[in-house]
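Take a look at this single chain in structure tokens; it is the form predicted on its own.
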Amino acid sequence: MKILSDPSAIEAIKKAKNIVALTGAGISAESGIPTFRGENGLWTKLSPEELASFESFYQNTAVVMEWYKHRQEVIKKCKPNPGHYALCELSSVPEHFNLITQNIDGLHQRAGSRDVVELHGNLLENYCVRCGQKYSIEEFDDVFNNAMNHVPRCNCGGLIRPNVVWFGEALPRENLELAYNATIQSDVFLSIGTSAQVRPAADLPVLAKQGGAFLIEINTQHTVLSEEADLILQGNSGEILPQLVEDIKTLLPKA
């Protein structure tokens, strides 16, 4: 069964040279990673101020790092789903393709995607707040397990933190610029599994639409973006994306 039956969507994709995909927590949830918002979201159970700010990290380092260590273990056990693999396949179809994600789990890269623009960082990376030394997940495990009271410190004595964007922190400037530049050049923009509530990522699909891109939303439920979307595909991205990519491949010559 074809996903693309809308004539305007078919025409837009036929003309497309630049396709951009923005992914949110929904695609990761299908791999077993809890979302932050929604009925069973993490922030319905835990206060973000207690776990996702530099102030809380500095004042309650052991508690915060034990929480993030737990999340790292969850992520390591999860695997990419068909939606992740479909986006990897899509990258070779249009003339230009950009994958932007709000997720911090690295599942797109594990599915084979390259040059992923990570807006909120990567939980499987860590660095020292004093000297900036980077720690792989394996290196961090060693430091964490041997740290007194689970307070991981670098050789320089600085605290080691996860490479994620916390509340009150700015997004990585280079990645944000890459995301904006790709968005304003997009002909087709896919908003996948995102609540469209977290700025500045939530601004990207609106910016794409304002620039003339055909906006497709893929989500299990309507969002604040739904009224702006040119086409809404409601359901699991792991089911919709593989078929959508097959449809797009029939409309676009492989680059």
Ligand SMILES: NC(=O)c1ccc[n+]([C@@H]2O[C@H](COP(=O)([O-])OP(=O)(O)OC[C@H]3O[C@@H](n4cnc5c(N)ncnc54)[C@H](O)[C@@H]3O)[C@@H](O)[C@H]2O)c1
Second form
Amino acid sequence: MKILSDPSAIEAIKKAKNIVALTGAGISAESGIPTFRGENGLWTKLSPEELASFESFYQNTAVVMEWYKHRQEVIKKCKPNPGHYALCELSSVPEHFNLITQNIDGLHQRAGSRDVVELHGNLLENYCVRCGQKYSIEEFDDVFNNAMNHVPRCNCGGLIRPNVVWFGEALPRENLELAYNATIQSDVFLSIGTSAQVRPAADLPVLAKQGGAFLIEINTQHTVLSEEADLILQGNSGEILPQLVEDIKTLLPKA
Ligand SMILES: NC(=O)c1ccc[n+]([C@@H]2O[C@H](COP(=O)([O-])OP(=O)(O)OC[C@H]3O[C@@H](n4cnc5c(N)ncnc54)[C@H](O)[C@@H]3O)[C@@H](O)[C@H]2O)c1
Ligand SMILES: [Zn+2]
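Since we've got the form predicted on its own here, give me the form predicted in complex with the ligand too.
Let's see the whole complex now, leading with the same chain.
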């Protein structure tokens, strides 16, 4: 065993048919994408309400869009890290595996993961708030770079916004249902790099635990969820996950 020594964790994984992983901004920190909370988190420097809401987008479109444009550029330059690749590898190990993410960076998909349940949208997708027209990142870049005062507009005249869930907005219903269903069926639930403060995503690990799942938290710091966790693996997810997946492969050898 590379990282697992806890007998109850080993027992739970041996019996696991359904494994769910929920990821947050922390899994992408080692790829160079800043988290919101935690050390060096973005929210320690900027107020979320000032940027991540429809009201502020509508009132201060140029400022908000410059911030999102900056984050798009950061994401485009970043690459998946060993944590993302380990979760991709894990997908074929248990009978059922579901990957749910709060991240909007698309790095799981770029690491090869399929069927990623995105709860908060994707920053590299954009759409017109008036007619719904979708803009790929290349199309968006084109409009943004030619826009007056960094206010990107669709041909119909409507404002173009990133396809991300802002404060006060509902999560994509279908994805939320997928996430709930996977969670209540999970035997082992991994909560990775999330401060577990943004609901309803933060409810998922608690729900899993209530349903009898073995809850493993992977984080560099303690969180509000730590008390609930059956096992805490403290450290960088990019280092812990590859070792954990090796252990799970030993405990759940393919038939
Ligand atoms: N990469 C992204 O897509 C990105 C980045 C920032 C924020 N967000 C959005 O902001 C919201 C923030 O909630 P959240 O809980 O995902 O993030 P968060 O910023 O609130 O918390 C990040 C957590 O990751 C931990 N962490 C930092 N580095 C780590 C590492 N190397 N390994 C393991 N853990 C590490 C921190 O201790 C913290 O608990 C989400 O809804 C998400 O949509 C996304
Ligand atoms: Zn339009």
